[in-house]
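For reference, the chain that follows is the form predicted alone, supplied as C-alpha cells.
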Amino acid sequence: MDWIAVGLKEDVPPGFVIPSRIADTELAVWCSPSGTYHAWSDRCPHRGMRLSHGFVRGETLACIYHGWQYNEAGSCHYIPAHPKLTPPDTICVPTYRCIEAGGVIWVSLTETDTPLPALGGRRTVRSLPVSMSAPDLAAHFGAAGFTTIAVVSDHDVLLAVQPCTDGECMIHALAAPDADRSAVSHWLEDLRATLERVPA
C-alpha cells in the first residue's frame, strides 16, 4: 500500500486529534495549530494509552494519561512530572508520512515515491462505514485497486478507500464541484445499503 486516505480536513481541524487506522495500525492522526497533518502510531512510549485520547498544545501532542508531550518529529521533548529533564532521544513515537491534499488526509504506512492519488479537481463530500472489506469493494466496481475508484454516477464520485479490519473500510467521498453535497450524501447512503446487502 502506498497512500491510503484517513480522513477529510474538515473532521480534523487545527488543534484536533482523531484515532484511525489503516488494516492493523493503528493511528493518532492530528493538525498542529499551523495546519501540519501527522500520523503516529496510536500508543504513548511510556505506558501504552492511546494517544488519540491525547490533546494538541502547540506544536506538540500531549498523552492524556501523564501528560509527555511529543514534538513534531514524534520525540518526547517534555515530562511534567520531571520539568528540569531533557529527555532521551530513545522516547519517541512511531511516525509515518502525512500529507493534506485536495481536502483529504493522506498516510503512507512505508516510505513511497508513488505521488498521490489525482482527485480529477473532485472536492470533498463526506466519509462513512462500510461493513465491507476494501478488497471486496474494489472487485464489485471491476477496480484494479482499492486506493481511489471512481463510480460513474450523476455527481461524477471518487471513492478514496481505507482498509480497516477484514470485515470494515471508510470511504472518503469526493465529487464534482458543482454537485449538490446533500444529493451526494444520500447517493452514498443508497450505495451504502446497496454494498452491505453484497452477499460475502
The other form holds:
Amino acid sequence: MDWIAVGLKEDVPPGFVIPSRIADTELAVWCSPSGTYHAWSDRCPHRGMRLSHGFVRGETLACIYHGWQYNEAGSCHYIPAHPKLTPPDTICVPTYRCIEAGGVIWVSLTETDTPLPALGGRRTVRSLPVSMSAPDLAAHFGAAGFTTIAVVSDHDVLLAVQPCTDGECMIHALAAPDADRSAVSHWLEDLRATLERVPA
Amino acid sequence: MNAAIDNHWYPVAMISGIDAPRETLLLGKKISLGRDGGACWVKDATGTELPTVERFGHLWTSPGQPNRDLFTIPEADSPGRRLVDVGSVKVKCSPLRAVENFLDIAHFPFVHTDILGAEPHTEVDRYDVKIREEVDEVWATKVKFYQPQAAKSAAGGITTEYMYRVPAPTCSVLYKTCPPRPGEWDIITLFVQPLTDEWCEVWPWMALYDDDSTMSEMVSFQQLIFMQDRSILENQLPRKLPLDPGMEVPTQADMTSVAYRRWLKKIGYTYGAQLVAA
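Alright, leaving the form predicted alone aside, put up the form predicted in complex with its partner chain.
What follows is the whole complex; the chain from before opens it.
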C-alpha cells in the first residue's frame, strides 16, 4: 500500500497523541517532545486499552490505564506496578512507517520503497471528514488513486485522502503557499456539500 | 439455554427505584419487572414469572434454575453500617471487563489520580490469590496500596488493605480498610447486569462505616470513581474479555485477573468472553 496521510503536523504538536485510522487499522499517532512522529496500533498489549487515550512522557508513549511506557521502537520499557522489573522484549506494540513531510503526517502500513508524494511546495490548510469512500472520491475527480489528488482550482488545491470506513474518508487539504486559508476552507466545505449529494 | 450461564442470579434493579413496571435486558433477552404491593416480580418475554431475590438493596433474578442461593455478605449486617445504593451506570463493554477492572488496583494512580492512587506510589506488592474450591469463589487477600483519598471518610493518604471476592461471574465484593475504624472493613460491591455480551448495567452498592458524610456525598464519590472507570471500559479492544492467554499480557500485579479468567473458563462462563484469539 502507498503512503497515506493520517493527520496534519499542526494538529499533533510535540507531546500529543491522537486516534487515527487507515481503513480497518486503528492507529495511535503521536509526536515525541523532540518532534519525531510515530504511528502505532491503537491497542496496549496489556489489557487492550486504546493507546490514543494515553500520554506522552519523555520520548515514550504511556497507556492511560496502567501507565505502561513504550519507547520509540514500540517496546515496553517500564511497568509502574513493577518499577524494578525489566519488561521482556515480547511486550511490544505493532508499529508502522511514519514520516512527517510538508506538514503532513504520512503512514505506510507495509514496508515500502515508494517515495513520499510530491506536494509541489503547497502548504497544509485543514482536514475535513467527508461521507464518501476514498476510492469514490478519487473516481469523482477521475484520479488514478486517492493518495493525493490535484484539483484544478483557483487555489491550486491538493487533496491527500485517508480511507476511514466504507462510506467515510478524511481529506487533508493543501493549497498554494499564497492562498487565502479562509477562502480555501470555504471552498472545501462547498466541495464536501457537493460530494455528499452525489448518489452512491 | 446454557445452564452454566443461565443458572446464576443477576441484579436487574435497585429496589428503591422500582415504581412503574418497566422493561430491561438480561443476557440479550427482554424481561419486565415491577412491584405489586410489597413484592417485586420479574417476567420473561413470554410473561412467565422468573424467580426473584431481594437482597443488598437490589432485585435479583435468574433466567434459569439457580442451584444455590444468591451469595451473602454477613459482614454487611453488622450494626452501624450505612447501606448505600449508588445507582446505575450503563457501560458499553462486556460485563466481564467491568468486573475485571473492579479487581484491578494497578490502574489507580492513572485512572483515579490523586484519589485512589498517585505517582510515584505505583508499585503493587505480591498478594495472595486463590480459587476457593469449597465455595467456588475467587479470593484475593493481603492486597495493599497507598491511597491519597481512600474513601470520602479518609482525612489524608493511607496505605489501604483490600480483599477481593468474586462470588458470582458478574459480581464482586471488595473488603477495604475503613479509614475511621481501623480493624473493620468497608464493603464496596460491584453488581453487574449483563444487558448483552457487550453492554452492561453496573449497580455498585456499599456498606460503610461513615458517620460524617451525607448519603449524596458517598454516592457522588463512588459515581465519580466509576465514571473514571467507564472512560477505560468503553475503549478496550476487543469489547469482550479474552479468556485464552496470548491476546493480553498479564504481570504479577494481574494475579486476580488471571485467576478470574481461569475460573470463568473452568465453570464454563462464556457470556461476554472471547475464546479464540482474533
